[in-house]
Amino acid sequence: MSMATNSKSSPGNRAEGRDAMLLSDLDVTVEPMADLGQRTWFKTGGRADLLVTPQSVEALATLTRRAWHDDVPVRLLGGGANLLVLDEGVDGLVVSLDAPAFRLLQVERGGASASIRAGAGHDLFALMHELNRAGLGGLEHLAGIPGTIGGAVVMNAGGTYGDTAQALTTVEVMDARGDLAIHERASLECSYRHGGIPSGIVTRATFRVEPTDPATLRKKFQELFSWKKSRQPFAASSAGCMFKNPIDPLSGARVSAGLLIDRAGLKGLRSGGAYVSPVHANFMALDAGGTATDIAALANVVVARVLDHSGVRLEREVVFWGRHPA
């Protein structure tokens, strides 16, 4: 790949032939002024001023190392579940671990235990429908949790009936460096929405399952997706819960969010084009045409409000990327 740039014309055009030399002789698919926001469940948002997508594990290696000793930030885009693109858009760079590198998925039988290793790319709802085929059960309790497997296991994403470490055996993680290094799942300090993952880049995790007869695990995969969709606004431009649950103050036990919102009689509030969803108070989704301007303002209008109704100060769970170092 080749850019063609002037590199002493002016600061934009400096960006451009720094960003030349960190993709010169690399393996990637790059869209310069890539719509992130469409590529998030929010369907709105800014651009970012590169999107790359490596196309093996040897050049994303290179380019870590290189954006690394060039202090260039660099973002790694997921499934776009859990992602508000402000809409100033993002700078540096911007990487998707969409290419078929990173998606690969291999099982592992040994009598009655087997175990499943998959690229960090890989999607989370693709990879429930792939167990329900081969009789593989064990992570059936993230059915209906969007993302990929990288984002999961960084965030530990989970819900009612648990969370993405309780089935994880290893993690792969690139550094700054561009090294891989393998970490036991005993190695991590695993919690709430918190992966305990060691700075870098996830490329793939293995995870234990067990075989299962296909029909009983069809049955609870659906029984649990059915759940969730009677009581999240499945249909809603949003991108899941907004908010982390807190721990109450008072007690130290873990508190639903939702039902701070809830309580603080916010279901249905609005800001420009974004709501509270009447379903799920820990929900905040779009009317078309609203703006992720219209989300943030929201979400910090609930944070203020719920503080003070409750004492309790809401963390978001949704990250929101900007033009900032990320």
Ligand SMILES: Cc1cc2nc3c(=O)[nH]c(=O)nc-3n(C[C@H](O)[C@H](O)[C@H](O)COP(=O)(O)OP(=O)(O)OC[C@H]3O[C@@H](n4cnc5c(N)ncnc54)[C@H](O)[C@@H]3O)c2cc1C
Second form
Amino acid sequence: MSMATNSKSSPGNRAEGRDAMLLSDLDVTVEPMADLGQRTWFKTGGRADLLVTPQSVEALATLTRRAWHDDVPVRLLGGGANLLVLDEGVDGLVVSLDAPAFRLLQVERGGASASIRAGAGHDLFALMHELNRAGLGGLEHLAGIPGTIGGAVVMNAGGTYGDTAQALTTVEVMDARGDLAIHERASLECSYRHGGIPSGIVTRATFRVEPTDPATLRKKFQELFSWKKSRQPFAASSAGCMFKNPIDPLSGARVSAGLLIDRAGLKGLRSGGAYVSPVHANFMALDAGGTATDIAALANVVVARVLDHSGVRLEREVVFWGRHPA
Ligand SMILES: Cc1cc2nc3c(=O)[nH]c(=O)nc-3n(C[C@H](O)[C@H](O)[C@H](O)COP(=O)(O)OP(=O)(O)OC[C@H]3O[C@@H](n4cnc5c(N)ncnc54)[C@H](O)[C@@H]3O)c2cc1C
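How about the form predicted together with the ligand, since we already have the form predicted alone?
All chains and molecules follow, beginning with the one already shown.
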């Protein structure tokens, strides 16, 4: 097998040595000191010691197994739409499934029903367009949610009109030893913004879809997308909602974290280049030149101020990565 080493390798970087040796005979693309922050929707943040893009499932399996054996932390990067990479950067291996082997899409039609099998690296926006063109409905409630299939499954991404788990039928997960297992949706404990996926790397997922008139489907998709865009600062650098909607202890229902932040008077609050969006208070956005440190500091202030104001401790939805074991 060949190793395609990215030309961005810099002499003397921390990635050289033991971790790079893990990869020398594998079919992977390697980028030492990769600018990871630029691969997130915040468009800021630290570097990865080593960003690795396996070109096949076999290469991913061997890589995962070796990293586990050598105790090297592995983190999986999806579309970076729910991720803040702290300015200190990330150690170990960051794995991207952005190779064709992990972006396959297959459709199986059987009379009134149909299903799709999508690679975890497949882009969710692209999938929406492909389903619209093919006249396959059942996932349009995910319209306008950025990221990959893997990220959507792990985060159980969704919103007012439904979540990823509701159409999911199976998910294929690679464990730390590089072994693959298929899990039925019924065996997963999915909940709000939690896919209930066993620890490991999601490599593929299958979804139930329904043949639907393409024009009707496109109209529904556009309505849902427009609805979302009218309520969220879509063009700003952000990772969507920073916090999960907490459960009200009295009613047992979820309350809007954005509403709690708004009621604490925090819309427009700033920390360096980061600010609480005036459009949607649960979006922490960033001016050009703002840093991941600004975002992290702002999120801490928001947690403290909401706790003071309403007695609720907000829990982060956005994943933060830094220099410590995953
Ligand atoms: C403008 C904007 C709007 C948004 N709106 C919504 C919304 O309406 N609803 C919603 O739920 N979210 C929303 N989000 C957040 C984000 O789109 C979702 O959480 C999305 O599912 C993240 O997918 P990703 O591929 O980008 O994951 P990443 O951000 O790359 O990763 C998120 C986490 O998932 C893990 N992960 C990713 N892929 C895999 C994999 N294959 N195997 C194992 N672990 C994996 C990562 O390790 C990380 O822990 C929004 C974000 C933005 C920027």
